[in-house]
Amino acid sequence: MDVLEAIRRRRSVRQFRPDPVPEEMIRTLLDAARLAPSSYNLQPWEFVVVTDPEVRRRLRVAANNQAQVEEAPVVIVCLGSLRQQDALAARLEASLPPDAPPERRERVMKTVQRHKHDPEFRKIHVLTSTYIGVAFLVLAAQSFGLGTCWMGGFDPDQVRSLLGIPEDFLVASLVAVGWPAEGLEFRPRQRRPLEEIVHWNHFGRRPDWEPVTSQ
């Protein structure tokens, strides 16, 4: 399955067969996430793979009682590492040569301070790249015929406590992974039309395209 086909076929799956997902396949999904692009090559993603039924049952409580968290044979908890953010700030500072011109030094140090000390920026910077890794993981799963459900509805503190996640990691998302239940039917996806969301060279200038109707 090529990338565009995987994108078109992907649906959020909330009912799964109990069949296990081979460990080697899980490894391939995680490796796909590892190969995603990230800002400054930040690579902030880390993953907790949950296959233990009892841990999934307790994780379901932390995820607003979403049934797929317990029913899917695998749940991948996707984390964004603030440790990588700190390491990036250190690399940026170290890259500044001693004889750098004052204007360059000021520019770089302003960037370093933002990466070190601006909590909102740090969070957004880490999560933005982490979510690209999650998207790669989901599409890789689709290429194997696996179903996934990306979830943002959970209590991060409960997830952190249950899985022993340190404070300097952000809980970005939970992804249920498994074989879709037999006989699942999917309604057409509701997506804004392309001609409504694209501007050409200037906001408000629409391309002269025929409407795209694919779901």
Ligand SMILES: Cc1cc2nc3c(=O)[nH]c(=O)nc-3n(C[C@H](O)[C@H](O)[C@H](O)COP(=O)(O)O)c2cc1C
Given for the second form:
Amino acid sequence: MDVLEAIRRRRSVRQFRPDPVPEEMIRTLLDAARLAPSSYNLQPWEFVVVTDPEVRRRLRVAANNQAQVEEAPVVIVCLGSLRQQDALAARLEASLPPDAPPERRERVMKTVQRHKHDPEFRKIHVLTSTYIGVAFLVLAAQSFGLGTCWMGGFDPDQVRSLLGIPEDFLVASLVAVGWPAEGLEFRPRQRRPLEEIVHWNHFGRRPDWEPVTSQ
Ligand SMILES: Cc1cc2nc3c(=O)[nH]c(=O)nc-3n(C[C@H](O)[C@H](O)[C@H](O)COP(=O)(O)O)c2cc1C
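Mind sharing the form predicted in complex with the ligand? What's above is the form predicted on its own.
Then the entire complex follows, led off by the chain already shown.
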């Protein structure tokens, strides 16, 4: 399946067959995430793969009781590493030569300070790249015909304590993975039309396109 086909076929799947997903496939999904681009090559993603039914049952409780968390044979808990963020800040600082001109020193140190100490910036920086890894993972799953449901609806503290996730990892997303239930029917996709979201050369200037109607 090519990438465009995977993108077009992917829908959020919330009902699964109980059949297991071969470990080799899970490995391939995680490897696709690993190959995603990231800011400064940060690679903040780490994953807790949950297959144990009892852990999935408890994870469901932490995820607003969403049934797919228990029903999918695999739930991948996607984490963003603040340790990687700290390592990046240290790398940036170390990259500054001792004889750097004051102007450059000031600019780099301002960047380093944000990367080291600004909690909001750090969180957004780590999560942005983590989500790109998650998107790659979800598309890789689609290429095998696996269904996924990307979830942001969970209590991060409950997930953290259930899985023993250290404080310096952000719980970014849960992804339910499994074989879609037989006969699943999806509602037509709700998407804003291209004409509404694309500007050409200048905000508000629209391309002269026929409407695109891909579902
Ligand atoms: C960041 C994020 C968080 C989401 N959280 C949930 C969730 O907690 N539960 C759920 O059932 N779907 C969740 N979804 C799935 C969206 O509802 C879904 O992608 C959207 O409605 C479009 O439908 P589609 O994925 O079938 O194209 C989430 C998707 C993303 C990207």
